[in-house]
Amino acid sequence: MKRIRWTGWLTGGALVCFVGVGAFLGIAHRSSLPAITPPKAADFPAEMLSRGAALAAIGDCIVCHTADGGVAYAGGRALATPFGTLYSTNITPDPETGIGNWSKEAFKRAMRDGVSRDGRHLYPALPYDHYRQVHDGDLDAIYAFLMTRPAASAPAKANELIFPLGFRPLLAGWKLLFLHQEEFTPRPDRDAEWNRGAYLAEGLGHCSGCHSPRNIAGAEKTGSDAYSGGVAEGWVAPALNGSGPAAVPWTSDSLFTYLRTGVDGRHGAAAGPMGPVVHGLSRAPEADVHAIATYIASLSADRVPKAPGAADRVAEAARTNPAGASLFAGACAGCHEGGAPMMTQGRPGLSTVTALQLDRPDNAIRAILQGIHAPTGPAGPAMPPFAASLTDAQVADLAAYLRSRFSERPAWTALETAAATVRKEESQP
């Protein structure tokens, strides 16, 4: 009797598994869409192309889809993730290796559902969870813009993911769990500028993609965790909801200046992945950047920064860390000491730079090793790299001195190990 009962259970369990697998495969399977003949520039109105260019700049399309030294939009850029390395794809209108034979419908399916024209599931490194919020007309304009870029033959590189994540049908399960966003709807209790900023920041700008933490499956945490800080390409993306340690509160005006020029005199300069963001926004419509700044500033309007006011404890820092003080005097003081020429040109003093107020030293160490590249041209903020001239121990001494002198927050620990880790990461292709 027991034998029959167990056999029944096993048979029933197998049936449930079979049905479940069948249902999953039904969801996972997506049909291909017909190929088209690549459209011509004359097929699109000039106004649509202009609007598409502005929207693509806000969405940073060129940043992820251009390899270092490569052809614009031809893909090949390595995107490091906790699950391995993904390589961006060619989105020029080349019909063989790009999207030249994609219809508008195929393009919009990829942007909103993460499904390629041939039916393959796309990895959420393409932030389609954000692009689902973008209106049809704007996606049409971006499509028109991309379809009129110079075509480039650039086959996709093979991704390097941990097993079994290279099996794309698994992404259907990820989407069932996390892909539930809907097209953006304006809030009636907010004005037009705020709603425009929310639409751009939450949709094409996908700001929370870097500035929010992620769960074990790589999906953004939402609710009270939204905009509470994240990590992007090894850089800490500070919290934008007011829970971060910025020494001076952000305002919509200071955010606009920062997003437009790459520097704000009371917060710091754009570095790491924020540099290309500023580069794109420097060319976006001014009204759109104002709107984004208004929206982001509203996220922290009712919060109080954790850090106290600006500090400059030069004597105490030099006494406790003479090696760091000596390094600062030789390598940094010419630009960052009070009275230096740069300090009279609206550049931020180190006592208000957010990187020195963070819980982690990553951004400060990366800035020391990599330098800061001017995101908006020669007139923008820049700093030379010191990776070739400073050892890990010296980087640690300098970072410790900067933290002690220009912040009243607790000392960082294990700085030499952190410097070695960052240096190793930066040396990898």
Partner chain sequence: MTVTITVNGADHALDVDPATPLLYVLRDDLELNGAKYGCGLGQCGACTVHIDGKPAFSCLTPVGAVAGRRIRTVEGLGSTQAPGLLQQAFETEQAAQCGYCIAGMLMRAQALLDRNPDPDEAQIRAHMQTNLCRCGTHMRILRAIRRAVAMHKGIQAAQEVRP
Given for the second form:
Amino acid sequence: MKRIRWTGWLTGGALVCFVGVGAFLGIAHRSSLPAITPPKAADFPAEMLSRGAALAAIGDCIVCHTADGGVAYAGGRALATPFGTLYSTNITPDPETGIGNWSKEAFKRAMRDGVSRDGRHLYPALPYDHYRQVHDGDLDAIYAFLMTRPAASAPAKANELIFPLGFRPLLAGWKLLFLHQEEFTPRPDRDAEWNRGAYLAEGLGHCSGCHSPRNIAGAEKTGSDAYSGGVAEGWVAPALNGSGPAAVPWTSDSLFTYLRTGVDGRHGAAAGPMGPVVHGLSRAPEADVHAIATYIASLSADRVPKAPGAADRVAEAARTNPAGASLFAGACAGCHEGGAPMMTQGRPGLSTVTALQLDRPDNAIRAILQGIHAPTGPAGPAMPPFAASLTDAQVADLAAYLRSRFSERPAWTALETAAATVRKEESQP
Amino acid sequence: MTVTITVNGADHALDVDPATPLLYVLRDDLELNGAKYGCGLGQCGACTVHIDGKPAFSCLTPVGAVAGRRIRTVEGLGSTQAPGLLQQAFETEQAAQCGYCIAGMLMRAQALLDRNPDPDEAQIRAHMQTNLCRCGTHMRILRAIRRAVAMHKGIQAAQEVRP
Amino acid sequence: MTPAMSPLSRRGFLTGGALVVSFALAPRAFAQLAGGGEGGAGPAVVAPDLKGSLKSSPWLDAWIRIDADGRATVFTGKVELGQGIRTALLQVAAEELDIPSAAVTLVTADTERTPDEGLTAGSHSMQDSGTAIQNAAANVRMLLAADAARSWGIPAEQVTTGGDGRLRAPDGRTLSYGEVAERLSLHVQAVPDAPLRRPADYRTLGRALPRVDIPAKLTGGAAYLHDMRLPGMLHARVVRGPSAGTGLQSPDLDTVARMPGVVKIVRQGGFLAVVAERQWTAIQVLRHLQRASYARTTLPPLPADGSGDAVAATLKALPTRDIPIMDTSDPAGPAVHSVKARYTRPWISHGSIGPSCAIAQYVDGTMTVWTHSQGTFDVRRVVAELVGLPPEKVHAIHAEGAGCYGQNGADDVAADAAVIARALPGRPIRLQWMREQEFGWEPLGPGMMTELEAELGADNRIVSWRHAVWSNPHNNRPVGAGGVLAGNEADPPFPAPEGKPIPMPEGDGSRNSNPLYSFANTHVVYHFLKDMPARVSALRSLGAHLNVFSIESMLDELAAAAGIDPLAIRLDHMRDERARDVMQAAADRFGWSKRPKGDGRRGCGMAFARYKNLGAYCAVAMEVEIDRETGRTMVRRAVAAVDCGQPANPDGVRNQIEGALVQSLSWTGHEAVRFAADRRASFDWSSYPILRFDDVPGSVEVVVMDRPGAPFLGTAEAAQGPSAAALANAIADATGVRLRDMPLSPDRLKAALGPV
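Got the form predicted on its own; any chance of the form predicted in complex with the partner chain too?
The next block holds the full complex; its first chain is the one shown before.
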């Protein structure tokens, strides 16, 4: 499982790093900060710990920093990238292998500057470009929370990156170009909830890390391009600025439901890398999730909705894609056709599922082949994978049928190739 | 419409709506009892069969989609008279209560052993996660899979010492 | 079918080569309350001196017949539910007949062949049928020996058996059972004192015989009702709203009537079903009809969803009938510690993996129904009333289904199939419910609550104990047409009967509310709630699940308050030696005295109960590890000890206890039916998640107490309550947090633990 969205920065980041390698070596050096004796739980006020817990849930630290079946926060999760594999590190307070002897200052330097206590540069898989925006007091709270987790001895696994990306001083160049974000300041023309949402979404939540496109150097585009959609682990992260193709416009209520439960009746279920995000938000303070929903909804408030509404052209789709219609009847209808229990119980109908409205078929194909893991735990929305039962050609027929039946938008092309690509990726270890 | 499918090595030409889930074709046309209707939603695993060697939910597999592909059911693992190794292990461990889930469990587990003959406990549990048992037979199912692994190793060791 | 069963003379003699057995069934208690085995009224007792179900069916040939080659056919009114009873009863019969188990054929409940033993429920099968078969077999062996002795002219007590189906004289002469049986009538009433074989001589009983039903289940053999294929069989689906208490409005019948492959749409009153040549056609028609909107048809509001407070509020809003269960007054010292607590359980689904199924065929005025109901004879009563036939024109035959754990959809689907078959005479109708129908329409295990208040004196003895339990009736098993959905949907409808409590000592919501411990000043009351917000009926262990959970949680709460060891407080209040033995056995095997102390993450808990205070004794100890980040509880290891009397098959007992323990962990730790305003909202395994492999214990060990020759006590439900309480106690030991509202889910535990 790959759960992180960061293929972008490496693509361009590599380029920049190569160019500037000599120039940056001089500024690449960062000093080591002194080791401390690990603090005790009693050193932190209870209020700070509970605030830290809530913030950590929104930042979803546990997802990347916990291996499958491993000890919470002890790291070791493999983060596969086209350039090799990174392993997340142990952020439990173990002094030898974790961050037990990190001072608050060292922690905050890592969160803001992407530098380890020992002075090494950290890869921007840790989204410090966002964490720079987090208030000092909140970083203190997260520090307190992490330093009071049970310590686990778990040495870092060696990354397996292609040459020369293992040479960390190169990262200084990337930072020089792109690491300029400042601490969040509220907008006086907006209310407190909006500002809270903006702070969380831009900072710890790092929503634009996936939902904004990236430039050639792998840094997020800003300005009018911000939130116009991106890619995460091969999944399309739809635009949040209203330029996306949702059949029904998002509202702050529907966003809240989606972020909190992983499914909204008129847009679909959280799939792929959005799953872990929902997992964290399902456990975060409800008011914070409302605030994030309010902020995200505001991003598209200025746009005139061009949502086409729900489509269900069942007869036409069956005529043009009879093979797809037959596959749908046997493989999908038990959940997604009218009269199926899931429909009777108010789960989203395919007519309004965003994945079928996107310009690219990737999300639909990934959902068909890989299924959807219930993001909020076993009671969440889930879908079984069809990789074993359907061939690439059948997936293509089915996707074409779904598109023609449930969307007014142009037909997808090269579906079989797209299916083959996803399948190949999936079959790699 | 005629659909030809290959089940446990035998070809069957069937006059059937190709949308029909494989499960009902196996049960009602081929009169194979192994795959069971549990949920029809791909959530419980009672209907698990192998398609080209991989475990799949037959309740969500249109029969037209598997024409010409290799389908294996629990009947293909062995019979009462000549049970397969995994079936023997389940018998030895008495790994069934009501048993309704068991054919699916066997097929699910067999797919793991075909891919990895020596899985560790965590791998076994993770792999079996898709299949539900309501009687609470999980501990015996796990024991049976471990036993099958050991039996397989024993056979291999025996073969190695043979001149 | 049973050709050898047909016309028999009144005396039960027939010569067809072997001793034939007439249908010597006792007069049945039609129209009576069923519920034998559930603590309700069972078949009428006609021979009170006899043991087990011989009381109601005293004729030997109702139970056993022996053919010319010495094979025995044994008849039981109980049924295989996956609990292994078929094998256990075979072992009992083989042992007392003293023949190899392979020479025994067992016939399970069939209204034309076997005795009516009421329900297969309440862990009663060994007590009722095991005991009956044991004594009947001993009677038969005694009669065979007596007859052989007569022919040899020797005293009967000189005749011996050797486990091979032959009778032996001291001089070496032998006769086979078959030879003797040919000339012997078994149409005689059992006597109460036929000598039983001595436990020391047991050849079959008490052995871990492999279960006879397992090989077919592992190889795709025809093991289930679901696997039956009768010539000309049609496939049906019944069409209903999303859940009990809803109805479809204007389903589109016109379209489906024209669909190819549809044989018939059956619509009678509110009952609607489709019959097709192919199963897939029937399902597609069902889906099409389900597109219709639905409305709620019954008035009482559904249970509130969610928290323990919501469960309590729902129950406390209902009118109660207060039934005193236990009141004692004893002199006792002043209280030093006092604890008061409320415990709740939400509504729970049986969650059978295989949705319920039945086959019915109506030919020449006779209805035959194959059913996996726990009450085969009740299915006959229900169907007879529902389709308007005399009971003797309804033949109900048990065939195995998926595990049911109480009253799931089995009875309803059998009635549904019969209604369809009556409307379409001739061809067999196979009807299986869909997954969402099983979740939506089966009777649930009732939501419950208890309030306990207990006081501990200075000498660490309990000086007062109050236990109040609120519950709907748990035994709404159908005994007439009003008890099934098709009856309620008929025109005119058969009204659902009013729920009744099962009286103590078995009890229903009150089951196990009377502590087996010796507490001073014990006051127990059952607030019986007849009005049911959700359709409910029996779920494995009935009220014992919550009552034992409550009692055993409270004991640990008291022990914690006083700083006493949980095992010590139990032993200090327990006089029953067998109870003490299982507690000690579990503790010893677990290593209780050397257990790791609760450290915030790891902890250990134990609990005990004797099921119904009449059945098996069971103690459970377990060690848990808590992930404080997620609230997830992992059971590292569990040990159970069980005393079920003479174990017929120790491995069968282990299998049952292991399963009950794991199932109880699922109920207690994870499960709750969800409700929306107008329907049940649990309709599949994602809206009703149960335990999967990643949450099952690291290990489960079962110690089966050896009680040679002791009366059978039953096993199946003994671990449900103790496992639930041991889990809560272990979590409390590990974390200091006491969870009193089921499910003890990760979210709840995390919320209770707080962020640190």
